[in-house]
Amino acid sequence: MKIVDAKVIVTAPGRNFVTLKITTDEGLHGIGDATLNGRELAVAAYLNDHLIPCLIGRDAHQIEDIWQYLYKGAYWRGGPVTMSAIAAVDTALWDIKAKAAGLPLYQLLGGRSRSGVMVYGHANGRDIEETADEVDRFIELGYKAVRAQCGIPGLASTYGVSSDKLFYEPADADLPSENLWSTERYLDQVPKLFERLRSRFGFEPHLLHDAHHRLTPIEAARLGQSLEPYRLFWLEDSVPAENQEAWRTIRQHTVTPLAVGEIFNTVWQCRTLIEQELIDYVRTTVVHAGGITHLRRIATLADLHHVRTGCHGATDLSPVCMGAALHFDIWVPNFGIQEYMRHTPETDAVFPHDYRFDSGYLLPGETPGHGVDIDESLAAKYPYQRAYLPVNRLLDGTLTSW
C-alpha cells in the first residue's frame, strides 16, 4: 500500500491547529496532529519541505521503517518541531495501518487493559473561593480528578487563570503578553488553595496541581512538603526540567507524587528521571514525543520503574492528538491518568470524532482508526492566525519561566 498524497492543513477556528493528511494508493487516508502552540507554521513547513517529498511512494505498513528513516535520517535529530512532524506521519500511519485492518487503533496495540481512560479537568478562579466552585462543577460534570488553579494576591495574572472556564487558550496575542511573577506570593497561596478544597470536598476526588516550571528545586521541595497533608494525585512541572538530576533534590524532601514531561520530546530527555525513579507520572503526549511508535517505548521504560503514564492533553492539541492518545491510553498498561480540556464547539465541528466522556472517563471509539477526521471544507473557513504563549517576568523585571 503505497502513499500518493500527503498534505498539510492550518486551520484555526478558536485557536490554531497544524493536521497532516496521508492517502494511499488504496484510496484509504489517515491523520496526524502536527501542532506546536505559538510556532506552529515552523512544523508545517518542516512537513511540506522536508519530510512529505520522502513520503511519496512508500509503503504505508512500514510505520517502524518510516519513523527511523525521518528520525535518524535527519542526522540533527530530536527537538519540538522535528519530533511534532515525525508524530504527524506517525499518528497518520497508525490511522491508516487500523483502517486497512478494519480495527480500532487500540486493537493493533495489543487491546484493552482497561475500561475506561480517566480524566481530570481543569477548574480555575480568580480566588481560593471562585476555584473551589470551579472544582464543585467539575465535580458535577462527573470528573473524578480536577487539577486547581487560583490567582495570587497582587499578581494580575497567573498561569493557568482564566475568563473562559472550559476553554482555557494560554496563547492570547499577536506578540507575547508579560506577565509579572513572584514566587513568594504563589508558595504561600498554594497550600491554602488545597487546604479550603479538601475542608470543601473531603478526599474522594483527586486533586492535581500544575506549577508549571517556575520553582527552583528546594521551592519546589518545599511546596511539595506543605502540600502532603492535602494529599495530592501530583504535583506537576514543579521546576524545569532541563537539568533531571534536580529532581532529586525534590525527592528527598517529599512525598508528594511528582509529574513531568509534556515538553520532552524523546525518551532519552526523560531517561534520568524514569531509569533512578525522580518522577511517578511521565506526561509525554504523542504529538510532541514523536507519535504512537515512541510513545511506546517512552511508557516500556517508564514501566519498568513504577512511573506511570499522565499524558498532557490541553487544548493547544487537537481532537487528533486527543483520539491517537486515547487508545494508547486503552492500551497501556502503566496507564496513570489523561489530561481533558474541551475544545470548542467550533474544534469539534472541523474534527469529528467518536470518542466520549462518560462519569469521569473518556472512551475511544470502534470505528476503525483513531476515530477522528478534519472536515476540510469546514477547516478552510478558519485561516491561521498568529499567537504567541506568554512571558513571565519577576517582580523587578528579571525574565523567568512561564
Given for the second form:
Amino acid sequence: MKIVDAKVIVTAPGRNFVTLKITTDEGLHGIGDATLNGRELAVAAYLNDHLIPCLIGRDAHQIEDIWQYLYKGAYWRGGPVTMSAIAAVDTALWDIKAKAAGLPLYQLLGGRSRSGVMVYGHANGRDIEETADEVDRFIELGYKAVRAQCGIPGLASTYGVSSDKLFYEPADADLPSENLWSTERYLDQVPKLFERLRSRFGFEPHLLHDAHHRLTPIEAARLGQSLEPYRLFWLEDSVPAENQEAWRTIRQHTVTPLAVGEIFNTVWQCRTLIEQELIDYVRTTVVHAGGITHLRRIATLADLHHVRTGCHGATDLSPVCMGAALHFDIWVPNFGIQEYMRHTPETDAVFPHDYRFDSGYLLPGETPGHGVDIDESLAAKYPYQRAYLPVNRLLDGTLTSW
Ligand code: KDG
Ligand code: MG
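Having seen the form predicted on its own, I'd like the form predicted together with 2-keto-3-deoxygluconate (KDG) now, please.
Below is the entire complex, every chain and molecule, led by the chain shown above.
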C-alpha cells in the first residue's frame, strides 16, 4: 500500500491546530496531529519542506522503518519540532494500518486492558473559594479526578487560572503577554487551597496540581511535604527537568507522587527519571514524542520501574492527538490517568470523532483507525492566527520559566 499524497492542514477554530493527512493508493487516508503551541508553522514547514517529499511512494505499512528513517535518517535527532512532525506521520500511518485491518487502533497495540480511560479535568479560580466551586462543578459532571489551580494574592495572573473555565487556552496573545511571579507567595497559597478542597470534598476525588516548572528542587520538596496531608494524585512539573538528577532532592524529601514530561520529546529525556525511580507518572503524549511508536517505548521502560502514564491532554493538543492517545491509554498496561481539557464545539466540529466522555472516563470508539477525522472545508474557514504562550518574570523583572 503506497503513500500517494500527504498534506498539511493548518486551521484555527479558536486556536491553531496543524494536521497531517496521508493518502494511499488503496484510497485509505490517515491523519496525525502536528500541533506545537506557539511554534505551529515551524512544524508545518518541517513537514512540507523536509518530510513529505521523503514519504511519497513508500509502503504505508512500514511504520517502524519510516519512523527510523525520519529519526535516524535526519542525522539531527530529537527536539519538539522534529518529533512533532515525526509523530504526525506515525499517527497517520497507525490510523491507516488500523483502517486497512478494519480494527480500532487499540486492537493493533494488544487490545483493551481496561473498560475506560480515567481522565482529570481542570478546575481554576481567582481565589480558593472560586476554585473550590469549580472543583464542585467537575465532580458534578462526573469527574473522578480534578486538577486544581488558583490565583495567588498579589499576583495579577498566574498559570492555569483563566476567565474561560471549561476551555482554558494558554496561548493568549498576538505577541507573548508578560506575567509576574513570586514563588514565596505561591508556596504560601497552594497548601491552603488543598486544605480547603479536602475539607469540602473529602478524600474520595483525586486531586492534582501543576506547578508548571517554576520551582527549584528544594522548593518543590517543601511544597511536596506541605501537601502530604491532602494526598494528591500528583504534583506536576514542579521543577524543569533538563537536569534529571536534580529530581532526587524532591524524591528524598516527600512522598507526594511526582509527574513530569509533557515537554519531553524522546525517551532519553526521561531515562534517568524513570530508571532511578525519581517520578511516579510520565506525562509524555503522542504528538510531542514521536507518535505511538515512540510513546510505546517510553511506556515500556516506565513499566519496568513502577512509573505509570499520565498523557498530556491540554486543548493545544488536537482531538486527533486525543483520539490516538485514548487508543494508547486503553491498551497500555501501566496506565495512570489521562488529562482531558475539553475542546470547544468549533474545534470538535472541525475534527469529528467517536470518543466520548462518560462518568469520569473517556471511551475510545470502535471505528477502524483512531476514530478522528478532519472536515477540510470547515477547517478552511478558520485561517491561522498568530498566538504565543505568555512569558514570566520575577517581581524584579528577571525572566523566569513560565
Ligand atoms: O501549550 C502549553 C500547554 O499545553 C501547557 O501549559 C498545559 O501544563 C499544561 C498542562 O498540564 O496541561
Ligand atoms: Mg502541565
